[in-house]
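One chain comes next, on its own, written out as structure tokens in the form predicted on its own.
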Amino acid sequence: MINAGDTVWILISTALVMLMTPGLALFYGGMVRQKNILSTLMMSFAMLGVIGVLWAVYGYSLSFGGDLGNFIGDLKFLGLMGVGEEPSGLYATSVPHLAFMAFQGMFAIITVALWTGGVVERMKFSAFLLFAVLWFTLVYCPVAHWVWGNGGWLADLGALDFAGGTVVHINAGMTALALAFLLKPRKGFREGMPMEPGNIPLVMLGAGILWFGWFGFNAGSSLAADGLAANAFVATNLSAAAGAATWMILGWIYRRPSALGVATGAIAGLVGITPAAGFVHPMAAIPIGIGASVIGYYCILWRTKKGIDESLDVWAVHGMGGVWGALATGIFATATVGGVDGLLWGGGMQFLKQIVGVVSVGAFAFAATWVLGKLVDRVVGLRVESHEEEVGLDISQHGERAYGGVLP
């Protein structure tokens, strides 16, 4: 039976998660140099179109269709065959199947958009589109099936991921790191050329939109308007708040509290709580948010020291924050919330299952990205020419300026 309240909540949550992709575009766009703002925005907005279509055509079926060898779905729902106004009977049993499909589609879109932060200011737009389609098909869809699909091997194992710690954040973070190695650093990065953010107010606006949308991301993953949704909602806010405050303090200790740092800390906290939001007591979100912020902060320092140009720290904040969140789920989970006890309550086996999920998804995403990246590089070339990078990707790839002026 369709429940009106559940249906309204899942539709609102779908809209909230959709809004996160434009929010991510602003968040990333403000962090790059002015000559690359539009190209960075374009990467996220393009995925709303490309992945939005591919999800309905075959992505949903590969992720949530009938199981093939515990690895990927079949083509049962190809072209949305059998996906209608009635509940699916497998996943969200009180809302229309179409609503569940649309909700999950927004996760697919933003996951592809997330790893663009590792390739900004130097990747060809044509290469980006080709790689995005291949990665969505051969990496995102299988991982989504492993973790959330009926028959997926990690789902059968019992690895927990409430709203995307492994499927979204570890997946995107490890992909961004692999692409950063393949593309190599931006011109002048290792020589100390200034690469200051072009528009920090844009970053703050994007972070605010992401925080707002994340309530749909996490609380919507309850798939019902119930107490579990409320638990995830409160835990989400507490972790974001703890992450923002922690990053601000760390910045103050080492130098000065920065607006960019507070925004990044909030995102780190949101990443950390994502897999745990429906399995932990809301107060556990505070140490989870603190941990995500600390880990992200020091991972950025480490990769900078090593000269790794993973431009907007997708690996540090999303990848490693997702690793921490998945492991923290195995530590803080309590049966009183999500029906499973973590390490603190005697669930040592659950913690081991979380490790399996982290390692398998992280290794698969990195390795598959490396192979696909090499393939795309051979076909069309991954990186723009030196003079195109010099003038900026806004002009060289899209023929536009963000702030007016005459095109050369």
Given for the second form:
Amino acid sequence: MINAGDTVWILISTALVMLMTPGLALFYGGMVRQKNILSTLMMSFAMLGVIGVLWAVYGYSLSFGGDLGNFIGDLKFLGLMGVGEEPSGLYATSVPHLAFMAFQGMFAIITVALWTGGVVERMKFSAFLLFAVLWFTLVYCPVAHWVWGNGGWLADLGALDFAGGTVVHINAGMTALALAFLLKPRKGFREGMPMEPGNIPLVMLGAGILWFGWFGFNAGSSLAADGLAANAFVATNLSAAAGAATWMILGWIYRRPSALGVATGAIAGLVGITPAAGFVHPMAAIPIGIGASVIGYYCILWRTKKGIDESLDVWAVHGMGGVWGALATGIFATATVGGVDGLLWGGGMQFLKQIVGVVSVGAFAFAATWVLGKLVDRVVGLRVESHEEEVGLDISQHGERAYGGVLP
Amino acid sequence: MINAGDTVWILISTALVMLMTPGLALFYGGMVRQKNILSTLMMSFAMLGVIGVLWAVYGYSLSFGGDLGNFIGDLKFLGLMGVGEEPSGLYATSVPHLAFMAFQGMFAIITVALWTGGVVERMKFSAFLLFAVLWFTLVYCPVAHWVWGNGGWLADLGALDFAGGTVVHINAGMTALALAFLLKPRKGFREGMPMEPGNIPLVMLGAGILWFGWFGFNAGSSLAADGLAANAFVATNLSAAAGAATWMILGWIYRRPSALGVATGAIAGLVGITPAAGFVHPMAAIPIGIGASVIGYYCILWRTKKGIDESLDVWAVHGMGGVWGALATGIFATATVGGVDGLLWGGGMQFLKQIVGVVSVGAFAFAATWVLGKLVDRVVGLRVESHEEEVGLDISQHGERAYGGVLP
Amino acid sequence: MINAGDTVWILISTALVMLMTPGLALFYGGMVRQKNILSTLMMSFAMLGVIGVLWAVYGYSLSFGGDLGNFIGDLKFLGLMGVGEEPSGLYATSVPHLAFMAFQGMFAIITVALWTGGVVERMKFSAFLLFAVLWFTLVYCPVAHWVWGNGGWLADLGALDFAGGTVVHINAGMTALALAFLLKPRKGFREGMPMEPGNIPLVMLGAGILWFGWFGFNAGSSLAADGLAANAFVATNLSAAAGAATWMILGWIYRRPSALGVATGAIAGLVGITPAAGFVHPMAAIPIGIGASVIGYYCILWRTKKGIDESLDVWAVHGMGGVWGALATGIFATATVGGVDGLLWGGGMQFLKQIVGVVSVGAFAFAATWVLGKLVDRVVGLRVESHEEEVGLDISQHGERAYGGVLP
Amino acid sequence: MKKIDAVIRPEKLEPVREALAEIGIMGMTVSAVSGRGRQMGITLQWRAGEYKVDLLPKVKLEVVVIDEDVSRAVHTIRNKARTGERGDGKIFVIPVEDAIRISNGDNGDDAI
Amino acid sequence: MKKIDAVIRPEKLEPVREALAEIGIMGMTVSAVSGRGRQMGITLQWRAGEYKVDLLPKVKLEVVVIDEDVSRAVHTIRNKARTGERGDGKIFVIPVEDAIRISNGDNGDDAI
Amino acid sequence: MKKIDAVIRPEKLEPVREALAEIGIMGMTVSAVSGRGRQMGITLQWRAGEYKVDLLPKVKLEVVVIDEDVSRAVHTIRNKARTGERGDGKIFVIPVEDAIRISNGDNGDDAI
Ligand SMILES: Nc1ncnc2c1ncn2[C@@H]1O[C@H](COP(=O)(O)OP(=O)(O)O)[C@@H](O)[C@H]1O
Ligand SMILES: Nc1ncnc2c1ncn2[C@@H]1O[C@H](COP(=O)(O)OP(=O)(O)O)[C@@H](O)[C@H]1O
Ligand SMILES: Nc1ncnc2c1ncn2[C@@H]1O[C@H](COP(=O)(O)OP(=O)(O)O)[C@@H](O)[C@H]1O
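Form predicted in complex with another copy of the chain, following the form predicted on its own:
Zooming out: every chain and molecule, the one shown earlier first.
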């Protein structure tokens, strides 16, 4: 039966997660050079449009429809057939089925938007769109089914993912890495040309919006306005806070406490707690947030040293942060919160299950991206022309410039 | 009796709609030349102040108080007399009357802010304020009463407007058009001087905030946290998504997929679904969103060709998008969702009622604006001096400049 | 027993108050010179991290744990011990204890962030962090306990503070003033060097976000989704609106209606209504908002004339606005809303109690800040080097610049 | 060849730009500058009260022309940039020894 | 001493900057400008339809060099800034009478 | 007449501006530029690690003065802009052939 409180909670959480995509757009857009800010914003905004439609048309069904071989959903919810004002019976049984569908849709959108951080400043917009649609269909929907769908094999196995550590973050992180390899570094990257962030205040704003929206992402994943939602909410905030403080300190140790660092640390903390928020005690969020920041920090140092231009560090912050979060769930989970014990409370098996989840999703995302990416490269070419890249993608791909007018 | 779930839903929806006005301010502010950004922001922010107060003082009563001749409310709620913590009995019977009043007030504010898009970069601030107060009193309050007030003639007729397609969008769109005619084009507009948007990232941010807030606008208009709210929520998102994708494609056909286009398309989609969200099946939002974008796109092309400087296209996107939405409600409405059938399901009468709503509100808004505008022009003059326009309204009207400091 | 509606209300209010800190960061960041915007943003963002963690570790316990001498809490909630999914029994008895804890934590964070407005553009980041932690522990936690803690002496006395007029605003305002004295004016301030706001659109955005978040701050303080929440919500909006309109008019009387003025007036109105929102009739919010704006306006004029560089007017707007709000609560409070009558309805005693609250919190905050500030000055030095101030704190403290790239 | 440096009001860029095109002078380089001169600074609003800014936004035009065109160009700029108030700006004429067109290597007067 | 004013494409700043460093010319001052010349303006998108902008973003380099270095510098800039298309920009050579290094008071050729 | 082009540290604009006013030199045009010279670039922070930026923000002052005022102006700028460290910037003196005040048509030394 529909509960009004739970329904509000899911609706507002859905709105919050929707807002994360514009937030992410700003977070990324402020970090690229000024000549590419609009193209970076566009990648996220275009997903709000395209994936927004496709999710209702077939994506929801492929993810949460009936099960085909534990691998993917069927087409029973095609075009929202049978998805109505009544609860679904299987998922979120106290809220309208439509609300659950919408909530899940926002996750699909932001996951695609997330990996755009790895391809900015050089990917052709047409190639991006084509790849995004393929990836959404052939990578996101299956993986969401594995982990959250009724009959999905990782769900059956018992791998835990409260709000998307594997489905969203590992998935996006490994995809970004594979695309970065396929696309090759931006011009001048290897030569040490500075790729200065063009608008850090927008990055900070984006980080603030993401943090805000993440309450819907994680605490909304409780699917009811209950104690578990409060637990997830508090854990989310604590992990973000610990992540932000940690990254600030790391930057300070090496040089200076930077604004970009605090923003990045907060996001790392939020990523880390995502799979765990409804399974661990809130105080466990502190080590989880610290861990996510430390891992993200050194992964960035490492990939920079290796000359890998995974431009906005989706792999380091989301991919590796997601891996850490999934494993940390297997470590810190406690039956008193989410019914399952992790390594710390004797749940060694759970930890192994988490490893299975991490490895299978990570490997699948990387491999599938590689194949699809090669395909798209063959068909339309992944990368803009050299002079288009020099002029900037705002002008070359979108015929616009961000800050118009010769004169103030 | 007050229901906590419904009450939260209205309160948070009210907050969301409130946020739309700053969102709109940014959406508009980023689209004007840099020298006019503050004056554009000010028009919206000033309404949060002025209309915010007037609504409580008399506006709510004129709109939702007892009925005078099916045309306007009376003064029984003057100064919030009798508007208290208990439900109103007539409207939103499960939430505090004060909450319903506040929710409706945010609609009044944003409607006024909306048509400022037609007058930016040249309207005198004093004239704007005077006109805004007159318009709010003599146009907004009556029209809101017609459509939503107990006893309003369009409500009695049965013209449907779920969340403000006529009251808000057609109303604002026709007002903007009339004002644009009265004010005449900006200097240099007819000569083809480029009026380059000064800060497109702010436009995108504004669009993101508007989309987010629109969930409160439309789904909140269900006035309860129920299945209908979920239906409206999903329809809203789908129409926005379809609108965004459509505009992107249209731009691409002619030239390039632009960020400004995606943002505009999303807003067009949101406008289109506004009157329909609680009456149509969610999937009907896709054609509605597509239609709103196509109509908006060609209306802009047309008005530009005609040399009409309705500067930020309130008429094209909100006015004509609102017309489309109102008619589409009469086409796609289905009794299974909102109790009324449209043309598609044999409800031809409903379609005619929708036409009556569109024509009467549109004509009234245009005519009343014309009269009030002429009056204000006589009293204080609508337009700034020529050199004030050249220097920019930020300096000339507000004594400020947006980005201070000679030096970075 | 947990009520889902109330729980949603607290959770979403917590999220709203969290968002206020990034909003405040932008509000402040846009008002400083471009070379200091990141350092200004950082002060707020760092608090989201550091105080976010400390609140859960010990702050909540010091504020809301068992009582020690009516002055401060004990350590019974150390590390969230005993703070779980069940309601607390003492506070907010229909929502999870964790949710109440999180809600209160966001107040602590933003209070610290608030007074950073007095120290921007010259305070050393290390000194800021050290002072912030000391201040949070030794000033914020005790004062929160006095006013809201079970057993706190001002609570026992019956001094009213619905949502933080004393705890948050007077507290922050007097702290900022004391710090401004200790830090001395910025270089060039006394010589009349223009300290031009670098990005007023960000200020407006920040103001919009603050207004939005304040609904959670004030109406959320009802701790239930009921009629009182609606009352507080409406009062909040009306006071903000009245404050914005008033400041606009004041600016106009002297010179021009400015955007910065409207934004500031809205914040002043929000501050004024904070302690009163759940105790007064909504219409009382109009005089309260007007009063807060008038007081803030003239306090700024006065402190500028005196050559006091309390840079972003935390004292004038929050400190004096908070004093006005606390006293206004003692004037306008009515038993029909919050159970207590103020001066206007014969409650003279209540007015005296309000004075006690104002004086004790104001004096304590000022004195304690003075002592702690001197201490921190001795240990690490409060102020950056002269050339670091000239170059700007973004580069000198954080090794970053806001708008990178030589070229657009 | 001479370089004409003209500092004008930002709002006069548009007419000057057009007028120069009409007399066949296309090449120009424009930058946003701030200037101080006889014109008083500008008074801006703070939240309460106001403050004075000394340096006002101006636009600098750099136009390199062959010697024969100098007076025509100066004239045109003057006419279009003029309001007659203080702050209209100034025009400076500076000698140029050589000019080179990057794309094809033209130099001297040919490069203009 | 001469001042070389070079207006080039923004995306060519990087290679020019490096090439000048390689031939030992470190001192330079760079500014963001807009320019008009033989190159057509650029067509940008509005929500629907498009509009033309006449003034394109360019970068102005000012490099003061001793007389002997002028041709080397001009050459280097030309080579690196060239695409061969319209809009590559121009180089102007302007006489300089004196130069002073602020930090230590060196003047004349020593100050370069 | 000479044009004095002074590239200085941004934070020194204020004192220089005031000092010039004190010696009666009001006219000046200021722009935000980036420069490279003997001063090393600046190291900025990325999320983790850091990167070097070669071009540093500077301010360019253009002051046109009559011949007699050149050395006074140069002196004043030098004194106020100096820290003694690398990166203080440079002053260049460039000949000006004519000056015209747009508002009233004054020209030559009268226009300064
Ligand atoms: N001597 C000068 N050197 C350089 N720039 C100058 C000089 N005098 C004026 N300017 C520039 O010209 C602008 C207009 O000068 P101003 O004296 O205000 O106007 P006017 O001379 O037309 O009354 C100034 O803002 C400044 O940018
Ligand atoms: N006569 C001139 N005076 C000043 N700047 C010029 C002049 N001619 C060209 N420029 C600058 O050089 C840039 C390139 O000029 P353009 O004619 O487009 O290229 P090209 O000559 O290489 O085809 C212009 O945008 C402008 O900034
Ligand atoms: N030869 C030059 N041509 C043009 N600008 C120069 C030249 N040398 C220096 N500059 C400008 O002066 C600034 C300061 O130069 P730098 O060599 O760092 O300082 P200093 O000579 O005082 O040690 C540079 O950033 C650059 O803008």
